[in-house]
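One chain comes next, on its own, written as structure tokens: the form predicted on its own.
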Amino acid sequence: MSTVTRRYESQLDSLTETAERIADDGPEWLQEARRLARRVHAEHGVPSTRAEEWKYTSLRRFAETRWSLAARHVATSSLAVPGYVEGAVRIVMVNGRFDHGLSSTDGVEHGVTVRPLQDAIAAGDELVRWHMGQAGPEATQTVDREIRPDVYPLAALNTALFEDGVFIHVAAGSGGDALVEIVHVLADPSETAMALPRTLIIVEKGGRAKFVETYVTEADSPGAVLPVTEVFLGEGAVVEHVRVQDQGPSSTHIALWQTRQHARSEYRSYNVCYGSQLARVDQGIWLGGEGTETRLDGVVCANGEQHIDSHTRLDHAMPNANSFEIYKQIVDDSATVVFNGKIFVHQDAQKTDAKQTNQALLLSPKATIDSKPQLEIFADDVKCTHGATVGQLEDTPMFYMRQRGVPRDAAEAVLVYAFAAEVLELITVDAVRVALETKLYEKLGVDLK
């Protein structure tokens, strides 16, 4: 076991308490997740750089941090709370607990249900129970059943010590193309406070909805955001989901985020990844239905000495599917950005579509990229191809645009903006797609206004 590893379990200690204390809330089959959960995280601990999943992220500052839980009590009146469409179901989450004065439900549709996840739990609710507790032999695929302990156990530090989340359930044949916001503040100035929320989402046969998933901290909040999402799609179901990372630059964030398709669904997510000192999220899809349709892409911008790191994964189970994944990274300065894309097609994935793309844009002679597509490939019906390009901007387009008057720094933005909205033009919420935009701009440090 790496040093890295025992010492995080040597101080995890400060949290034994308010993991006792969790563990005994809640009905049976949360309390077994949980204990499950704690036997994984004590076991596994902390990964190191000798596993290969973390070989180009380390974790070792995090390691050494004596973390406590987020406070349960903050002034949110003060809040700045970012918000995309006037008007939208907007959920806050304060320190990884429901915050009912901040959100609104106003505009849920009929057969949309919006309910914090502890509430949910409470009440019995047999969908929750379903897919995160022990429901039998056919349940679906769950965080503490299916993935590997030694590569996320992070995410069963989330099970163990979780206190609440969002639940949302768009019944079948409902939505409308319902968008909700989904909002996660740390608002908490201590250097060791830990937030761990939670985010289940189900969309039943032929439901429609947009999610649009949003990462933030409060004056720059230095503590750590270790946050699970799990979807859930019924056949013919349509989801679009927007992902965006945004902390401050003295924070850390590891995630997992987890989508099962089920068959003729269709999913498309975009993984926008601007803020943090430290990043990492594993983004896992499972096609597990004839006739899916996935997208799974990405654009991530670091600068100065971040360190943000994108592992996917793509399962294609069952044949006739499709998936399309395009990853952007700009980086900056001292940054480094990393990107570890697998596709695994089935034995019996048959007639499975499967497009990587990996392409990284290094601004300083600085930067670094670690990138590492890859195929595994049991079925002999495919096609499959994957490729990874590094580069710098061209001398051509910059030269063209200074004569014409450009400055530098605008000219450049507007490049890696051009090489950048492969993917951000492809969301089609209009005001979260020119938000998302603005704030590359931002990032890249130019006004165009």
Given for the second form:
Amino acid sequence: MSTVTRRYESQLDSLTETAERIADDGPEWLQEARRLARRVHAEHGVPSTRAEEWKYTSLRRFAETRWSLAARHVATSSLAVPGYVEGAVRIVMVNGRFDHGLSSTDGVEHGVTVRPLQDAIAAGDELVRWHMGQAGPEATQTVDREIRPDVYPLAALNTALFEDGVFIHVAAGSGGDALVEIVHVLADPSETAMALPRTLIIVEKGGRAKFVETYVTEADSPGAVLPVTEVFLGEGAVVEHVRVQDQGPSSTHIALWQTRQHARSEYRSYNVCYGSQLARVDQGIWLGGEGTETRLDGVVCANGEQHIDSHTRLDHAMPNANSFEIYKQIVDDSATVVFNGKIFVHQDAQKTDAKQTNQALLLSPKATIDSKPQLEIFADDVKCTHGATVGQLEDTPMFYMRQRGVPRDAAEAVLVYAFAAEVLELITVDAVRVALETKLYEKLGVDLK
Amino acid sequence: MLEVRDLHASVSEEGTKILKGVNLKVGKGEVHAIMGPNGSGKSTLANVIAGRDTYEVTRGDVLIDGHSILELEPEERSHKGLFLAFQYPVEIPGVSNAYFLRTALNANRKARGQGEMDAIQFLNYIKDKVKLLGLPQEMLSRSVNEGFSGGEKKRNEIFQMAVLEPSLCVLDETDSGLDIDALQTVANGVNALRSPDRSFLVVTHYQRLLNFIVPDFVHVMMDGRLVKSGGKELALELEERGYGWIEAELASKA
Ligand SMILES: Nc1ncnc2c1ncn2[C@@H]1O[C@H](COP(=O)(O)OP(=O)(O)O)[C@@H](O)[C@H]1O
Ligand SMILES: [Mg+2]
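Switching conditions: you have the form predicted on its own, so give me the form predicted in complex with its partner chain.
Let us now look at the entire complex, which starts with that chain.
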């Protein structure tokens, strides 16, 4: 009935054929997962704007495109791959496939394993089997939403179709706060090329690590990237995770990013979105143990005709957990930015302290922001706050800076940066923070060296 | 240096008239003080000179070295050597003082065809000026004016002035909210900058700053006009007798 009107007639049959072919490869558990994913996708398809979760983001064009998997053979040696820290462990995925030539895993910290996901699966790694697809929220009686994980129909497409990815394992007590850079490159000039990379990260009890995941396109490849990233934090694990979406302005990016935290773990995540024509990131964190600490922050900068949508979901499932969420959104020209921040405080999650702030800065009269906080609380002894503001650059600081000789554009850029800095300055890897700052200035069209 | 001719200005949005015909000439190297009761239009004059678009000039002109500056953007006026020390210095969270000032200095240098300074050259260049204003080093890395005390904010204004080396300095109530020590530091900073090539317009409604920064001329502003001018002794007279007698004088003339 209503499902019919909540989805678009899509042109994904060519992909479905591929999915059918792929579904017979690999171990039985994976075949099973792929079959399930295909069913979910067949049932839900590409959601239309009538679907509540997609109200502000239209996938019509995406649905009408006859997608095919991005090129398998790419002369990768000539690709420009962004890196942050000289000599860091760097994994490069090209069109959704692990690229050995561009990746460098020498010097990886003791206790840390980094390998192509395909290899881990082929080798029968049980960790992959028991974690893949398991990071998402659990359905519970009190918090039983229509947004169950199996209803991320495009993530289901990833499960049905992914060929490769990266698997990172940090053994108990290891990692030493070392940085792993993961770069996803879409390199295919075709407008119908789609890449579906998969990232699985497991940090065991007491492990500590930092990850920077970056999405770019080679020569402004116009296709689509549909990544799924899953992260597991064991008891007391400490992880910083920066996600940078800096794809070219003609591309599409639709992502699912899910994290599961166990007791007393600390997860600091930063979702930075500058790129693509159409972007949607669904980030979910399941706080499945007592005493967890979580940051779920975002910086979005959209201009031109960009449309960037961030959906976040925090599930406080256990007591004594703190979460902080700050989303900073900069919208210029006729760009549109969407923010939806859900916080579910489950029945058992007493003494939850959750704080959500969403601030948008509109730089043009044609810029649009749709913002919706959504707090649902089923426990009685909790502290939950949220606040949303939409503003423009203030006159007085602008005048102050210009009075000191700073030209209007530069003054504007400095103030915009200052607006974003509250989040960007929390990133502890200097090279990453500086790169994101430089990119932001670049995007604002100002050279401030 | 600076010439203000029959300047009329009103609030852009609602049209309230504030300046009603200001005439003033500040020569090279001179120090002029403008005194006057609260609400008489002193800050408005300072802001109009600096190019704040909250105000609309409806008549008259402002010239620097004989050229009208009314069509210039605030940053262009700055590049011409104009500096306004704000009555209420603005806080800019997230932008460090040092970064802001280097950006401003380089923008000025660029506009004047000079090379830009990198971070190290800049730190060298400001070293003495930091000392002059008695600024703690850590103030450079803090966000512009954020969490600064009233005195720190005012010292920071004069510090910026010292770094940018303007030729026309407009100080708006730089003494307000300062204790006597801070006042002395600020005044020392200003006096160190006095030179035959640099002019000052010092706006204040107390006389005490003028004990430290001794003006060549004093003007009284009332209801949007400069109604009386004199030498430094006029400031003392105002301190003793208030503004009432000037009002009376004006009324008797009318
Ligand atoms: N932006 C503004 N909007 C409305 N009224 C203003 C504005 N700026 C100044 N005024 C009014 O103009 C008059 C002069 O203000 P101001 O120039 O600040 O005086 P002063 O600096 O001499 O105390 C006051 O009555 C003040 O309320
Ligand atoms: Mg004033």
